[in-house]
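Given as structure tokens, the chain that follows is alone and in the form predicted alone.
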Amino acid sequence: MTDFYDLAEKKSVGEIRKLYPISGDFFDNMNLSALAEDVPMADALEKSDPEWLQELGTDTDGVLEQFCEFMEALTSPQEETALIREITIVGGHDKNGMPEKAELTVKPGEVISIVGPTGSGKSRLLGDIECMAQGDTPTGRRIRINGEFPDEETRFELEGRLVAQLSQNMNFVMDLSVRDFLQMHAKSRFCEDPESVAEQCYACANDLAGEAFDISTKVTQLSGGQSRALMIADTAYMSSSPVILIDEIENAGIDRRQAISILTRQDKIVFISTHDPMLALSASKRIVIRNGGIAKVMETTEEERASLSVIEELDDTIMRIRSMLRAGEQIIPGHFAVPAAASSDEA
């Protein structure tokens, strides 16, 4: 493991930034952007204004200690996440205090959909999984990792490593190109070939996005769908987190079937909150949420899987109509096909 104290003694701030791009977050968060870039970090801190450090509530030794802790936490081997064999949701209670009679174990490669009315508590379940709840959230749920309830130390060690979450709203604040953004992520995650991984992510994102974008485009100029496509590709090919939480991917304007397929090919556990029947039935199981609680856990049946072909045809029809609208075309009956099963009197 890298000795970051030794690194701070020998390497300049500029060299550290180049070797470890993620270190820039530390310097920015600590308001240390004014440090001299061309001298060893320890020397730069020694020569800095003592009153400035006092305003930060620390001293030179304190900054160095925090720097080393920050870097060790982000660059230490992540063997724990590689060894996630399963996670288990142990039921708590709904908004009225009624117990959830549910216990669900999920393994890598599985997709679990979460369905229920708006406001029923789907996002709360995602939040419980993200924080590895141990009866300390409003639902009282508990999460087991590899068959055991993690203690506080384990929860702290795994924080930020176990779960990658893709929320409904994503906004970039850094004015970087897509290429620079992806390469920065690849370097900070110590990918062997950052340029190649960045290109792979870019190609994947363009396949997912409703409208293609150039790799030189600024990330702040991407649409909501393009941003979501980029982060799904980033999560699939760069993130080591074994659990992916997705909140209503159907609102992103991307190829959601392909997105789920890409994530599951990486042997990740995927939980997806959705109102989309196609996504819900594509999962191996679905969790039904009512009144803040898990009402039931259902296995997707063969009959339901068989109905997916009709649902997919309907979805393709809607997508064609959407494309026609975007292209400024008129929507005229006969210009698109409606599945026979859906257009019958019985349907």
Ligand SMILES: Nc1ncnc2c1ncn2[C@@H]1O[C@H](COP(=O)(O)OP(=O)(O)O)[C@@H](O)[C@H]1O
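Everything numeric here is computed off the predicted structure, so don't read it as measured data. Numbering follows the first chain given and starts at 1. By rigid core we mean the largest C-alpha set that fits within 1.5 Å across both forms. Compared with the form predicted in complex with this ligand:
- Once both forms are fitted on their core, a CA shift of 2 Å or more is seen for residue 22 between the two forms.
- Here residue 300 does not count as shifted, since its C-alpha moves by less than 2 Å between the two forms after the core is aligned.
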Contents of the next structure:
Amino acid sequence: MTDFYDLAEKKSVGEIRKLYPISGDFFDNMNLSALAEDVPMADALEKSDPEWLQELGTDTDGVLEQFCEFMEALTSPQEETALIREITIVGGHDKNGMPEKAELTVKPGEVISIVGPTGSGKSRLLGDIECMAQGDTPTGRRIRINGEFPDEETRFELEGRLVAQLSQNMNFVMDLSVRDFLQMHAKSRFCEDPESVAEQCYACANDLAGEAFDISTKVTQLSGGQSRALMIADTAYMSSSPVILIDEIENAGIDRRQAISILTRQDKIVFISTHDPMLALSASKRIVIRNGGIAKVMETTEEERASLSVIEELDDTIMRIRSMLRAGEQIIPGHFAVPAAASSDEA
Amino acid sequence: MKLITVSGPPSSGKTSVILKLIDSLRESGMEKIGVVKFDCLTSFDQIRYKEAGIPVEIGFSGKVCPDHFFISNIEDAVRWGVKSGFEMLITESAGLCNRCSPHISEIPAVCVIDNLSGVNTPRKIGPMLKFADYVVITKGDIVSQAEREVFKFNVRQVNTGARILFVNGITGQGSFMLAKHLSRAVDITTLSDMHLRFTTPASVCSYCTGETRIGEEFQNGMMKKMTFTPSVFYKDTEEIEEPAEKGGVEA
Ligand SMILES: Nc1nc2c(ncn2[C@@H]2O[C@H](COP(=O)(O)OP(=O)(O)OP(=O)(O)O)[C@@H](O)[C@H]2O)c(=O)[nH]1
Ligand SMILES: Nc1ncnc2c1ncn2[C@@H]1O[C@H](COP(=O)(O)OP(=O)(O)O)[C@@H](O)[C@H]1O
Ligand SMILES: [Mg+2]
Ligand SMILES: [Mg+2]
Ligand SMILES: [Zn+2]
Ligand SMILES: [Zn+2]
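Let's compare: the form predicted alone is above, so bring in the form predicted in complex with this ligand.
Every chain and every other molecule in the complex is listed next, the one we just looked at coming first.
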């Protein structure tokens, strides 16, 4: 680990800024932008306005100490999560206290869908995964990480870093362009080359979005579909969280199949709570929730996978009609021509 | 009794988080929990606490800085809590003066801020955030994952040592972890011999004591003046009308 005291003794503010661009934030935060840039930082501090430091409730030594803490905390990617090899959901009980017999282990690159009526407990299951429940949530479920029940310390450690979330009602609120936004995120993730990561992310988002957008667009001005596309690309390329929880993003106006495949290619574990047949069946397994409990875990069968292509065609038809409506065209029955198989074998 | 101080900008979600926190604490078996709310002029929080069956006291600082007001009343609040037989007393104060903070050295300090308040807000909040042990970030349900991560990074810049937790003030998601942390707090019976984490500056200018008239001759005590540099639109000094002579305008 770098000795930042030594750095402050030997290098000027200008040199430190060059070596560690992040240090600029420290000087901004402390409103120390007027520090002399050409003498070692420690000396510059000695010469700075003591009254200002006093108003910050500190002195030269205090600033140096805070500088070192800041640099230590922010120059190492300490937020990196330990390797997750698998996650296991160990069943608890449903809303009536009836035990769930489920035990399900999921590995990176796998997609699991969660289906069930509204209010049945799909979001609750996502919540259990997020907080690594240990029999201490209403469902009594327990989560194993890499085969072990995490102890309290590990749970605290992982808190907020295990999962990234994506849901229908999320918006961008920052007043930044797509480029600045992505670079800012990359910077906070200690990416080596924030600019190219941002470019890569932008290209991917643009691929996913139905309508293309410019990299200089303000994130707050993106359409719902464009926002969702950017969120997915960003999660795939920049989030450090190994697990992604997606809560009902059906009508997002993005290429959902591609979205899922981008996430799994980045070796994420993906859980999707959904009512969308295409999303549900694109998972390798699906968890069926009834009355708060896991009623069963189903493997997606060959037959189901085969029907997926029919469903995809149906979906494409809907998409096509949607874009025709958008374009101000007239809709005629011919547009609904779908393979006979789909309409004839109703269950 | 355990004492927890919760502070944060107005409407950041303090009450919502405290209510969900108490739900979680109750689930884990803690029953007797009380709240003291410190505010400036008015507050509707007591209604929400009472609805949840939580004993609550409320104090208004009026023209005093709410944190100064907090400090002069916290001992009495602790006495009230001890007498009530609380297992935990939580104080809620709306941090209106970004220069002060109610955090006490040995007492767990929570700062609540919300994701909607702008990326750079954590860098502007000051001691209330900087000296907190736990920073709770709310309203994460309505912003993107990326913004949550950037926001957290900016909090980390200001407070390198704090535990940073995301809590949803509406669904309570995350409050459970906060409860786990806070139930480890030490038990106290008094605050004597304890200290504030940060000096609260004395603000004693004439306006602190009720002056309303504007003008140099009414300004006494601790005054601080800004310096202004000529803007590009500055006219030649001669052309600018000199300010009316001191006291020249009748009030
Ligand atoms: N969407 C969302 N809204 C929240 C969340 N937390 C709080 N709110 C809302 O934010 C508003 C303010 O919440 P309060 O808990 O009253 O905030 P406060 O900090 O106690 O406010 P004061 O005591 O008046 O300073 C309320 O309308 C809450 O419902 C959250 O996590 N998500
Ligand atoms: N096993 C359970 N025991 C008790 N309550 C449960 C259980 N599962 C879910 N719940 C509760 O039921 C309510 C609805 O669940 P939710 O996850 O929001 O449903 P969905 O996302 O499927 O619409 C929530 O308040 C949740 O906490
Ligand atoms: Mg739900
Ligand atoms: Mg409140
Ligand atoms: Zn103050
Ligand atoms: Zn004053």
